[in-house]
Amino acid sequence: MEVKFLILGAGPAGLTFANQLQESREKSFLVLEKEKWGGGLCRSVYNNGPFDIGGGHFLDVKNKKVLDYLFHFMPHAEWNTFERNSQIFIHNQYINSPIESNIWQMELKEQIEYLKDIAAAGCNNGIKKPDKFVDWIEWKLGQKIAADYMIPYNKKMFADELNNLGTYWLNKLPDVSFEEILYSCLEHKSHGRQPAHSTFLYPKEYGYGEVWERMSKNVENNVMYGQHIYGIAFDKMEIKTHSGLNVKAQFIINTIPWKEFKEIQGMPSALHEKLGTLRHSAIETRLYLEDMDTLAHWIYYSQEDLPYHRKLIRHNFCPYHGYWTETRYERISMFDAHDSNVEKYINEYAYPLNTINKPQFMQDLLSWCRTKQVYGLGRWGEHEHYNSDIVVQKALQLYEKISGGNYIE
């Protein structure tokens, strides 16, 4: 089989690119997807209401172009708008997130201890930013916030050995101002910039996967499900699957994890050998049907004795009872035996890990691939922790560049 465009993966990145091709009346394209459905990490299943099996996914309202594009498939009238209410469980109480802006909600003694520590943090004292992740947390937020919350939470979510992670990906986080935090404690209100998704959209009647389901149906004649990618031959521009399917293409858009390619031909050995250095974390999600006495949309948990690191409170953004948990795969053995009958899903690929040498390697890998007309796209094609709205934006941009003929290096 031979097509002009071959798209690997039917998650948000692949579906956006495929729908752009269809909208432009391109007929020679094919999407290969390992699962029996589209949507990737953003898929929803339905049993006692929607269950977003990839964890918590919400649509940010900041990018009008992305919103307009998705509203084409699922109109704005089918979404509710929420002002973010995310909380942290710490010191046996719930406070709002982010922690540094809301320590004023703690007991006065705790506030004083945190303020003293933030004042001594390296970022407030002209100390050079460190290169290792744990050191950066202490430099940015002070040792007490690091020890009480940030370090244990990130261990639960990403990896036990956090110093394998770099700090390059944290530049987008705002500076922690001692003065702003002091004002928040004195005035009993948050100061500083709000976190991502401060305002977000969620479907009124469905799970978050509904919009991707509709996008899947729109290109269903050009999608082959149950096709587990096995190999890629750059010299032939050919993809192999475990079922024996071989597909050649002029352009290959890769949105799946690079580690899924077990057989690679035509790639320089210096790149091929380093593919194994890419790291990721897996998660399990579980659905519980009882409600929680909270107004929060989601809650973060750093406590080591709790297996999960986050709860998504479904009944506060969706008209169905219950909540679901998100747990790093290595920790699921901590669940009590009575949890064995709950609905649960394992996502082998959940979060790309920002290891120290990853940026240079991915730059080299993607640059070389582009010379062969193979393009990495999205969370896994670029190995970046992108939210779905950013993935859609990236896919739209890539389509524009390729269709304009000005992206081949």
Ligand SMILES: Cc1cc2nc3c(=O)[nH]c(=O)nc-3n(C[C@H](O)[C@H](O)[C@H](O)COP(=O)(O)OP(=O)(O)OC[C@H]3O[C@@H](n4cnc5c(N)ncnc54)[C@H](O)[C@@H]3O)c2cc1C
Given for the second form:
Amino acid sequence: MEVKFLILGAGPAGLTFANQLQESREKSFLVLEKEKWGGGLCRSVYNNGPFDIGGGHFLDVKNKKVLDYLFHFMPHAEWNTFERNSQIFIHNQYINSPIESNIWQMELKEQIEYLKDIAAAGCNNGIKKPDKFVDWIEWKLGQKIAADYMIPYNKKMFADELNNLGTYWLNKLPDVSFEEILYSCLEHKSHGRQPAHSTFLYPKEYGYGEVWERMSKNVENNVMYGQHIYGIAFDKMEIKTHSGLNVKAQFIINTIPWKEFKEIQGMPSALHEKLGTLRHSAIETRLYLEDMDTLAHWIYYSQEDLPYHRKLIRHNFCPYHGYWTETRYERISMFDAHDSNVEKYINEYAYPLNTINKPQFMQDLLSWCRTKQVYGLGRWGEHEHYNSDIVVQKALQLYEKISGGNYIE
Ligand SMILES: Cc1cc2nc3c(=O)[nH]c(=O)nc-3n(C[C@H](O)[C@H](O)[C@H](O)COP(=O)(O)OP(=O)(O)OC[C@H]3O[C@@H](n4cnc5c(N)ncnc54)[C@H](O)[C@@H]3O)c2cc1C
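Output block for the form predicted together with the ligand, input the form predicted alone:
Every chain and every other molecule in the complex is listed next, the one we just looked at coming first.
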């Protein structure tokens, strides 16, 4: 089989690119997807109300073009808007997140301990910014926030060994100064830049998967599901799947994890050998049907003895009872046996890990691939911690670039 455009993976990245081709009346394109339906990490299932199986997903789009694009598939009237209420369970109480803006919600004695410690942190004393993750947390927020919350929480979510992670990605975290923390304790209100999703949208009647489901339907004649890709030949521009399909293409848009290619031909050995250095983490999600006595949309848990690191309180953003948990795969054996009957789902690829050498390697890999008309796109194609709105934006941009705006007459 031969097509002009071959898209690997039907998550938000692949679906956006495919829909752009469809929109431009391109006929020669095909999407290959290993699962039975599209949406990737953003999919929902509906046995007991919506269950977002890739974890808690909320729409927070800064780019108007992206928002209009998504509203084209699922109009604004079908979404509710929420003011974020995210909380942290710490010292046996719930406070708002981020921790550094909400120390004022703790007991006075705790506040003083944290403030003394933050005052001594490296960033407040002219010490040079470190380039390893754990050192950076202590430098930025002090040893007490690091030990009580940030390090145990990030270990639960990403990996036991955090010092393999770099610091180049930490601009995603809220940046709250010592002065702002002092103000918040004195004035009893949060100060400083708030984290992502300070307001967010969630579908009124469906799970987060609905918008991607509609995008999948729109290109259904050009998608083949149940196609697990394992091979790529750059010299022949050919893809192989476990079911025996071989597809050649002029352009290959890759949105699947690079480590999924167990067979690679025509790639320089210096790149091929380093593919194994890309790291990721897996998570399991579970659905519980009882409600919780809280107004939070989600709650972070850093306690080592609790398997999960986050609970998503479904009944506070969706008209269905219950909540979901997110747990790093390596920790799921900690759940009690009686939990084994709950609805659950494993996502083998959840978080691309921002290891120290990743940026340089990905830059080398993607620029070489582009010379072959193979393009890495999205969370896995670029191995970046992108949210779904950014993935859509990247897919629209890549389409513009490849098509030159008027590629199809
Ligand atoms: C816990 C969690 C919470 C998140 N919260 C939010 C949020 O609140 N808001 C937000 O906007 N984003 C959120 N995200 C990010 C969001 O999930 C991603 O940005 C988005 O799914 C990326 O889309 P993608 O198409 O690049 O990758 P994916 O969604 O991962 O899609 C990749 C596709 O490739 C397929 N595939 C993989 N391997 C193969 C193979 N060998 N052969 C064939 N097909 C294959 C997969 O099945 C999948 O369909 C969250 C992610 C996680 C893990």
